[in-house]
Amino acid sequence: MAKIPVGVLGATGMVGQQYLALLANHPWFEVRYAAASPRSAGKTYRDAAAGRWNAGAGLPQDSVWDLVVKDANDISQAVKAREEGTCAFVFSALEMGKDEIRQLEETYAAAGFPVISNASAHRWTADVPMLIAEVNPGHTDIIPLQQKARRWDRGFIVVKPNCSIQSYTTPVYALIAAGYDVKRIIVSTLQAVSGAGYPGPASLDMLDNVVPYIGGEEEKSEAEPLKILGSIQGNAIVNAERPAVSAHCNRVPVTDGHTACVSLEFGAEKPSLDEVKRIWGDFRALPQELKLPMAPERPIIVREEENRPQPRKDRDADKGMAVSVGRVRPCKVFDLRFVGLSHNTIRGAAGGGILNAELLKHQGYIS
């Protein structure tokens, strides 16, 4: 199978780096066009990333080293890559004010581009999918809806969640698909300072240090959830209405891995903690039936020590894809309590992007 050429916007950022990575090797996608800011625009991109890799041991293909990125506010340029033949799609890893993102991102669309975003700024328009391809891949039924709606073509817009809540939604919707009613969640993040970007906060912000606080934030933790756990009525995705979530965000001086301790309370039926233990470590779903390159072959990894998960020691696990949890305990204030583990830049960025991708295309959304 010939490969389809794919754009990364943002292509020098930390995303943009991932997605380099993570599609150096892809069975079914390969990078023939970046994009970044007008300043690393004309330069090859080894020219524009020097100084700034930090996508650890991962390297983009050598073809990638030369190829000119262009201006991602140019889409002209983008169109000509297609005719060409060199981007059928693009991944959004831009780094800009969000309503700038917003209206670049709808001007790819327009210009008949699909684009699988990993920015917030279309995280609550009404009928753009919010997908963990785990969680719904239903939502994607409203593509054609997008589309008719703005008089679209061939172009549309997905977005993934954010970061913070890929270490315990899965976990959550797993026990609600099997059929366990989940009421109120309590949750604290530690929060990986990889997170924030490149250079990200200063070293004497963080060394020896905690920061209560990440702008934003636990907004999203708490409001998201509600989106990708919604439903598609009419022109829409409504959210649905619990559980309920009050977050804490906390940076912490840890390079990549966002942690959760996470307390949940049921409705009338309770499951208990073998039972817990049983839906996480049985869980899978669509991506894993159809065998997507990028899904973990285990969704959910239960860990039985007493001291996992880790990052250092588990944000990796299965290509980085996989949510670790662990001390999977009783609460005294609500009916359970564990501590979720997930990588916040492949599976909570570039990883979780390739994969919605993944699914698109499996859809026949990409072609």
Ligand code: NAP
Given for the second form:
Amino acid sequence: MAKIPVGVLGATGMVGQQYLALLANHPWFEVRYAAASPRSAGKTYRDAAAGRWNAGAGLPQDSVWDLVVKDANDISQAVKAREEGTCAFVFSALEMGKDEIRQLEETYAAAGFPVISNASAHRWTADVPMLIAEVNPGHTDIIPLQQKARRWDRGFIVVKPNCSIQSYTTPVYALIAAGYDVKRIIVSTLQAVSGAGYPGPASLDMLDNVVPYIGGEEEKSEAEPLKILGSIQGNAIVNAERPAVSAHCNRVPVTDGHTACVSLEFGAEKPSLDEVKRIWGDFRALPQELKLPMAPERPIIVREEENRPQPRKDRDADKGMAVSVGRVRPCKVFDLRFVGLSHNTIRGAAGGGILNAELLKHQGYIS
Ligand code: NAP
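What about the form predicted in complex with the ligand, after the form predicted alone?
So here's everything in the complex, that chain up top.
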């Protein structure tokens, strides 16, 4: 099967690099188009990324180094690439003003490109699905309505949620899917510096320190799970009414991997700790059933050691796509406490975006 040629907008950034590394040997998709800011445009990817490659040991396919980076704001370049057969859809990993990203992503969709975005700009657009492929794959049903409302023929926009919420949203969803009502959650996140993009916070702010504030992050951590757990009603995705989430978000001196310390309250029926661990250990969803290439075999890995999960030891579990949970224990105020951990630039960004694209290909939205 010929691979589908894809473009990465923001290819030089922290998340863009992760896309290139994860797509290097992808069975379905091949990166043939790279775009970034006017600062990088016109340079080869090798020169544009020189000195700031940050995707760990992963590297792009060899041909990417010689691609000439285009200006992501110049849509005519992407249209030309599509005509030349080198860009069928785009992953958006841009970091610019929210309004600029919103407009630019819409311009790509209007020009006929499926846009799979990591940016927050469209997360609250009512007819744009915010996908975690294991949790709400059916929200893609809204795509035809989105296209119809905007008179887009082939183009559309789907987004990924914020990078920190997968460490608790997937485990919480697994409990809900098993029939337990989750009423309230208090979560404290410990978020890696790579979550802020490159070069990230100043080293003098981060070394020997914890910063108890990440702009806008607590609001996202509290609200986004409700859209993901919501349902399509008419032309919109309507939020679930609960769980209510209260979040404290902290930046910590860790390179990759967001940790979440969670206390959770159930409704009338409360599972035992063993039942919770069984539900998480057994949890499988559509991406696993379909054996999508980027899907982890076990979306949730339960660690029994008293001191796990830890970012350095657990963030790369199952290609960086699994959520590791541990310290599952009773809560004296609510019902259950646990610690969740996921890789922010893989599960929480590029890997999650690729999994969404695989799901969309399976569903026939990308070809
Ligand atoms: P980043 O490292 O700062 O990279 C930003 C990218 O956007 C670069 O390729 C940059 O190109 C490009 N860019 C900047 N200004 C531009 C402009 N005016 N026009 C066109 N392109 C422009 O950011 P990141 O961490 O990769 O994040 C990318 C997106 O993913 C953001 O929306 C972020 O919120 C989201 N996200 C990040 C994470 C994470 O863990 N880091 C997780 C989930 C979601 P140049 O290199 O040419 O400047």
